[in-house]
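The data below hold one chain only, encoded as structure tokens and taken in the form predicted alone.
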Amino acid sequence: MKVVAYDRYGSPVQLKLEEMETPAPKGDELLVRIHATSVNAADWHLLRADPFLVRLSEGFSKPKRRILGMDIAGEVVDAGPEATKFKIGDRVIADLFKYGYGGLAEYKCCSEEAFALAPSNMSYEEAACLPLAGNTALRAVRNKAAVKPGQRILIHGSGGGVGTYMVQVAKIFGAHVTALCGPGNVEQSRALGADEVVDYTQRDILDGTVQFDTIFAVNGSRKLSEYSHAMTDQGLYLMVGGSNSQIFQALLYGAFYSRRGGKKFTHLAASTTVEDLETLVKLAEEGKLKTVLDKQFTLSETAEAIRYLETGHAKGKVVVLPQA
């Protein structure tokens, strides 16, 4: 099978198209023919070992796991003798974060516990985008923020992969959603259901004139003190993504700011369960959740896909198709 692998940390130039033996499923494993793989910020963070602490878990001098790719959608083509949840031909999705990654390939073999049936009303390309980004949005809104009907929330970074899902999930939970994005994503955020869309080049929504119960910094680029101006006395700031400086601020200063009053500053450590995947599938099949697809690349164009994602200007999700 064809795979895209890397042996050294660095830029996307390290990614190479290779041939590997197609694995055979054992125990409760499934062999899935991959039809689409979604790329995420996690992929380029791992590729670049950025932040440096990535090396503590992924290998200090070189990566232990050579094939990136967290999200896949595909078809079950073989199964181990102990696999019972799916049958040959089933359309499935998975978040491979706990299963050694490996989505940038023609096949993936791992435990059936990683998989859920794909939404019947989504293409493979659309379904492949759901697991990591969709789950991040779901857990942020439902679990971490416990958003309730009528609450005012701000989503800073509503135009990217996580942001597009978050706008929809927040509306499902009854929130009044203000989407903050660049001029190129204004109409898209409005079409996804945001009650108000703010172009950050035209208005500073963090000037304190509007107070929010929750601020989701999906790709936040402002200081915590600036977000604090736009929060209610019991407001929550949740960092869902962003630059290394943003991550550092949330981890180092979040507790300090939280101790100063009723406001809380924290971050999301996402983890996907099959139950969460099944919830996302149900919402998709009910027509409440859709994928916004930006660009598609082939397996041999993976480096280009990662470069595009790194620009921070993707309008929705970016996928890689297995054709070389």
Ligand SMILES: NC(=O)c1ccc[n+]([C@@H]2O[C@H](COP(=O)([O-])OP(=O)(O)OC[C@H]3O[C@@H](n4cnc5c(N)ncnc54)[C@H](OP(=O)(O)O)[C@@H]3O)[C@@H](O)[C@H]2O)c1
The other form holds:
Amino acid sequence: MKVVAYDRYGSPVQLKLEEMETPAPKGDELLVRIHATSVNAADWHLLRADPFLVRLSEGFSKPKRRILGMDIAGEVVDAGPEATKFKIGDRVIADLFKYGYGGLAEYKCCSEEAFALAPSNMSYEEAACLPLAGNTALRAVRNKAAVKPGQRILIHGSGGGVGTYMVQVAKIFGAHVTALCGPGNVEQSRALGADEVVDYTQRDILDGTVQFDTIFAVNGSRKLSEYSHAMTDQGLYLMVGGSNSQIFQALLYGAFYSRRGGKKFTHLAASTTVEDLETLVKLAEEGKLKTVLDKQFTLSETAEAIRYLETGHAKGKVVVLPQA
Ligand SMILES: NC(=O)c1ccc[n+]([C@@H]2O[C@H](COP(=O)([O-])OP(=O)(O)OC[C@H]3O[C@@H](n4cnc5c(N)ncnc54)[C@H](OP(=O)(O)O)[C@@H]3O)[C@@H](O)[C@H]2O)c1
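What does the same protein look like in the form predicted in complex with the named molecule, given that the last one was the form predicted alone?
Now the full complex is given, and it begins with the chain already shown.
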């Protein structure tokens, strides 16, 4: 099978197309022919070992896992003797974060516990985007913020992979959604159902004139004190992603800020379960959740896909097609 692998941390130039033996499924494993894989910020963070602490889990001098790619959608083509949940030909999705990654390849072989049936109304391209980004949005809105109907929320960074799902998930939970994005994503956020869309080049939404019950910093770029200014007295700030300094600020000072009053500052560390995947699939099949597809690349163009994602201005999700 063809895979895109890397042996040294660094820029996308490290990603090389190579041939590898296609694994045979053992025990409860499935062999899945990958029709689409979506790339995530996690892929370039691991590729670059950025932040440096990545090396503690991924290998200090070189990466232990050579094939990146967290999200896949594909077709079951073989199964181990103890695999019982799926049949050959089933369309499935998975978040491979807990299964050694490996989505940037023509096939993935791992435990059937990783998989859920793909939404029947989504293409492989659309379905491959759901697991990691969709689950991050779901975990943030439902679990961590426990958003209630009528609450005013701000999504800072509504235009990328996580943001496009989060606008929709927050509407499902009944929130009044203000989406904050650049000029290229205003129409998209509106079309996804945001009640108000603010272009950050036109207006400073954190000027204190509007108070939010929850602020989701999906691509946070402002200081905690600036977010605090735009929160209700019992408001919640949830750091999902952003620059390294943004992330460390939330981790280091979040608790300190939280003690100063009713406001709470915390962060999200999302991990996907099959139950989460099934919830996302159900929402998609009910027509409540859709994928916003941006660019698509072939496996040999993976470096280009990662470079594009790294510009930080994707319009929805970026997909790689291993079978193309
Ligand atoms: N905590 C967790 O468990 C978890 C899980 C998954 C992902 N993450 C993190 O979440 C973050 C977002 O992931 P993603 O998949 O959505 O990334 P992405 O698809 O690369 O997001 C890019 C988006 O960021 C927006 N953006 C860039 N600068 C901005 C700014 N100053 N203000 C507002 N928006 C800005 C861009 O929109 P515009 O062009 O409109 O600016 C673009 O649409 C990443 O940092 C990722 O590492 C965290």
